[in-house]
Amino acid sequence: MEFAPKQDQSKNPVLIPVDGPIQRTQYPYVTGTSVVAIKYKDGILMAADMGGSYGSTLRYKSVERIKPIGKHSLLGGSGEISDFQEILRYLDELILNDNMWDDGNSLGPKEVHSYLTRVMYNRRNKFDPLWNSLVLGGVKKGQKYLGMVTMIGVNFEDNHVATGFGNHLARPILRDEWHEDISFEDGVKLLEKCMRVLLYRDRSAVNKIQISKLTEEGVTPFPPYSLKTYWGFSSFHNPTVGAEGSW
């Protein structure tokens, strides 16, 4: 960037950019859709599909949006992929600094979630938000933790959380079928059911998902796989029948 001197009223030279003020991107380009997570009997289960949308085009089909954080946490992100990568860079620095203390202690999921809420709210106040909704789950000293934070810093904890369309389409299913002592197998089936509904109803979802498990022993990411689907339902053949004024 070129700079040119400009004289102010006090005759002191001031450097300003020739091509105008600094511009920041305020619109997401490549985005991922919903993340769904639950507490189960032994820890945390988290699921997300692997689609990356360039606008309304499903451009990428193998985007991982679930990442382990430190020893005790698991992070899932929806929204702008490059902003999610920036958040992962922040967390890498946080975990590295924590390890450098070498005091036998390590950041738990509650501390990481608190840090993320401050980061998101801080960037929102600068009118330069990180365009993501985040799910943070973890297990430390036998205590399970699951929370989420939005791009403007709104955050909460719950036994099951979801971002994007999952907040509207998956959480009603979770409220009906989730229970505190749900097993690993039943938890996976419940997440698959949620992801299948999202695939049917969310145009940005793809039929390739990844599920990760977090227990006291650590993170276990399972290989991506495709869901079995059925598109023969009568409502799929003519979805706008009876909808007055639709195409």
Contents of the next structure:
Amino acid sequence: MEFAPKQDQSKNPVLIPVDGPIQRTQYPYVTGTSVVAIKYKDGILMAADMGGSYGSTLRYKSVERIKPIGKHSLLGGSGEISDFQEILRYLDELILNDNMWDDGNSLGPKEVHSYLTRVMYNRRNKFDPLWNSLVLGGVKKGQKYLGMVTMIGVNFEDNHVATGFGNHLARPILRDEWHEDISFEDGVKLLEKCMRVLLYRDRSAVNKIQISKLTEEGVTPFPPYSLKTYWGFSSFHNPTVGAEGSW
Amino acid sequence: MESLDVDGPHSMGTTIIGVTYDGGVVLGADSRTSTGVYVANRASDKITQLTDNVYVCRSGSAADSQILSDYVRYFLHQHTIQLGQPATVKVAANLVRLLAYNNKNMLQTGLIVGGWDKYEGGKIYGVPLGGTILEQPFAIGGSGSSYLYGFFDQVWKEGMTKEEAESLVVKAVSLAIARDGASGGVVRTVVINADGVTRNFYPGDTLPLWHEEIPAQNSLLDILSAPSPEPMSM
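Having seen the form predicted alone, could you now give me the structure of the form predicted in complex with the partner chain?
Starting with the chain above, the whole complex follows.
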């Protein structure tokens, strides 16, 4: 970048880039909230709600935020939905080119996660990020993989991952109750517990969730459904008795 | 006296709606274009043609939405020639998305693409700020849409007839106009189905009256010269 010396409002010397307007980081418009995923006995379980918020308005309630990638991976995305849709297009191209080699090999989850990490980090370096936090899970040749990338390129893999609010509300539950080779039923119940807490405590959450399962055999996206919520606690009925005005 | 902002960028505050019904789609919009507080055009046409069978409802910056729809019309025209048959609604919507997404830093426009093609029938696609694309059974947009979320949550149902869909759209735009200062004027609708395209026009004075609105009179003088009501008798 070329710079030219100028003076700012307080007459301090500053360097201004010469070629064109400074590219600013954008801001998100339509956003998805948490994604939560765990490794279980046969593979990966991933959950996310179907909400697309527009600021504080819960504008869209049927947004699919978990998508299968190739034969071996699942991608869950939170953050700006238009950027998530663009990432799906990039991955489409990646998988297509991989198939065209026709060499019997196919990109596994580790490779896809690595690709995404590079894309996210390089965009961040150009001050033009894809405004997403992504969860990439998969199984290939019996090896389970679960990783996460954020819009600034922070990435890691673990036995359980979450994005956004999920990091604060879901992961503590997972740290406590997840164990190696957890069964499908226990895994689903655990994810539902996390999603219910998120529904209570995350104001961008929407009560319509999508859980997807990924095993060596392939991806099974389950139909969207709603969680029951519990309000029948005696302390909820009259919380301000004895302390009028409190909440 | 504070100065009025009459030189602001032309923006269509707007209410725009797109609804699918059994056999096609109905697109609707108000007709107000404002520059700041001044109504620059009280009879704008915000439902713009992209091809014979696909139209788009424009909201947000008037300039941005116009230039975007001009580009899409241009590309679709070439695409239609190359394809040898009418473009599908999906292709039109994805072209809109492409431009909206790739220029997201510069554009401020939300669009609703609606049309009919022989493969999928009537379809509505929402393309809000940012360039997300979402296929929906119905879509609402523009500043006036804030007042319609509850309304649609309550009255929307699948498989309406053409008449039900159109009267729903007119009612909805009219409700939004009642509460949104940036929406007003007339209600325009465009119905697209296998038989073609029909444009309709509902002038402000034909729309229903809502809470605290009263019927229009020619003059006070008419009211005064009207016979006074009879006293009640026991």
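We call the rigid core the largest set of C-alpha positions that still match within 1.5 Å between the two forms. Since this is a predicted model, take the numbers as computed values, not measurements. Residue numbers count along the first chain shown, from 1.
- Once both forms are fitted on their core, the CA shift for residue 225 between these two forms remains under 2 Å.
- Shown is the Cα shift of residue 237 between these two forms after rigid core superposition, which amounts to 6.7 Å.
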